[in-house]
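One chain follows as structure tokens, the form predicted on its own.
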Amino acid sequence: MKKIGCALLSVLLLSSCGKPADKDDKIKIGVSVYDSYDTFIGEMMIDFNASVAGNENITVEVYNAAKSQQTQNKQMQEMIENGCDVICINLVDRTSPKKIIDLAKKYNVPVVFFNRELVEEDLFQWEELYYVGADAAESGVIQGEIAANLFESGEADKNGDGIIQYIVLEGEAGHQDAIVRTERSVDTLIEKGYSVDKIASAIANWSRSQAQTRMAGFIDSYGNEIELVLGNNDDMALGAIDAYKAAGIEKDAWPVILGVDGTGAGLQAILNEEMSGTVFNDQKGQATAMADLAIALATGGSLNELNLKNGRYIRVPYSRITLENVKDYLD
């Protein structure tokens, strides 16, 4: 199985789930992420490991599914065989959790899904399945509100036609967060009285390099017609910035570029006045909530203080980041 190496998580992996342990005081947590090279997920796992690092009775091992659901299914089997008390899964394919759920039920091992949300019907197939993440619709609304505020003065409307000409860099075909973020961002602009004109969109798979390639093509095709770039995450927004830099276009001529996540690189781009804003996806809050839930499940502890919605969900709220408050998040 592919595992995230020490280079990514420093030395935060505590030990192997495969070691025998006294069930009375030792907790083994297995984690499988969809892609260890995803910036947000990498930062979240650092926070997750840090949140349990002070407890010598907890061991954690993190696996990288490398965007393969088949690989992740095998990792689930291996973590069970290695004696993990609870397993956290960042689904590769949110529509295909069946194998993981079947294994969880068969071996009576609780599963905490995180970040990539499975459909509600699947989550309620068994009483020991949970989800930790955020509300994708909220991120879209906040991104739309940031855009509306930036266009309020009229300065971002380059051609002065009263219409926002925009491009979308979408995260992943069929991914709920990508779909909902895009829809709610645009709907929010319309609800606030703005006329919008979608010039183009492209799937960039949450990738900075793919977004740069797609955006370079859009710059060639549409030039300064582009007034707004909605990135479904910071990496893709940063890819758009890379494309403008590579094209040799002065920053004053760039469109409004927005992201989602609030990664370290995204925050720095806002501070540099390259990205106009982002929606903070609280990876530390989600990591802490996931750790608290996993420990409670592994020890048979009470879930009453974990703010579970419908008994299964922990939702961590988003927040708005622009130049005015970015230093608060960098600090």
Ligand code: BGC
Second form
Amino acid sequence: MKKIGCALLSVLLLSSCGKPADKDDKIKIGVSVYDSYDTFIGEMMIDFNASVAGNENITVEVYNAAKSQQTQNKQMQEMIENGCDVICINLVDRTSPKKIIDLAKKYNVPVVFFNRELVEEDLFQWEELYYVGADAAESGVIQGEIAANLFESGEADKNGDGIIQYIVLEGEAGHQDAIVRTERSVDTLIEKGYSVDKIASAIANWSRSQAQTRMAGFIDSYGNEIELVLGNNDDMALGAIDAYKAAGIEKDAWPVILGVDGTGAGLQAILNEEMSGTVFNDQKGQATAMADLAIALATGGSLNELNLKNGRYIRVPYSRITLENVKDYLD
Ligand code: BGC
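In place of the form predicted on its own, the structure of the form predicted in complex with this ligand is requested.
Then the entire complex follows, led off by the chain already shown.
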């Protein structure tokens, strides 16, 4: 089991393991991320660290589950043994939270799940379980609306047949954001009166390099037929851009390429007019909400001001980013 030693943790005072927290004034927060190489999660953790960094009474332990639920379950045990007062879990397998929940209950340690949403039934298995994330359907609708606007003038309809020929680059199989974003973005285009034709889709697991490989194959097979690429996240949209560049195709001939997240690289691609738009998945808002909730739970503070939905959920809104407003999102 390995604690992450990467740059994003450097701002933190990593506590020495095995020492129980001093309950009088110090609190210890444990965090386990599903994969520390995920761009969005990495950026979210930088914001999380920044939001607690000024407080000398808080120490944070961050673990990388490296895509193994078994590893994450062991990390949960270790964080409890280390005296963490509250634990934030980015589930590897959102359908397998049982072990984490059993340990939380047994040792009476509150858990804030984030980003990878467990089903409601699981969250309500114990009163000290919470979720911080966003509403996946909202991101799909906004992505569909951006696409609808971009196809309004008819220019993006390369073959002029009045039908949008599209490709979807999907996140992980079974991830709520992948399933719901894909469904809702296409439905939104249809609801807005567009005819659509799905040329192909591929699971690229949120990964830029996997998306590039899959997109390269689609460019070979379908070439100029492709009018729209819906990326379930920015990294995969960027992978599609990489594929067009590697194929030596001029930007004017690219399809409309859209992402979700508003990562640093995603925003830059919009500014460069390579990606036409994205849906802001407010990593800072989610990180701050998670820190506020974790601190309140660890200190026995009031949750009233956090406006929890159903007493358990914090969902931070998404918003739309295109060339018109991208500067507002760049620091
Ligand atoms: C983000 C993806 C990220 C995934 C990880 C999604 O909400 O949009 O970029 O890879 O969460 O769980």
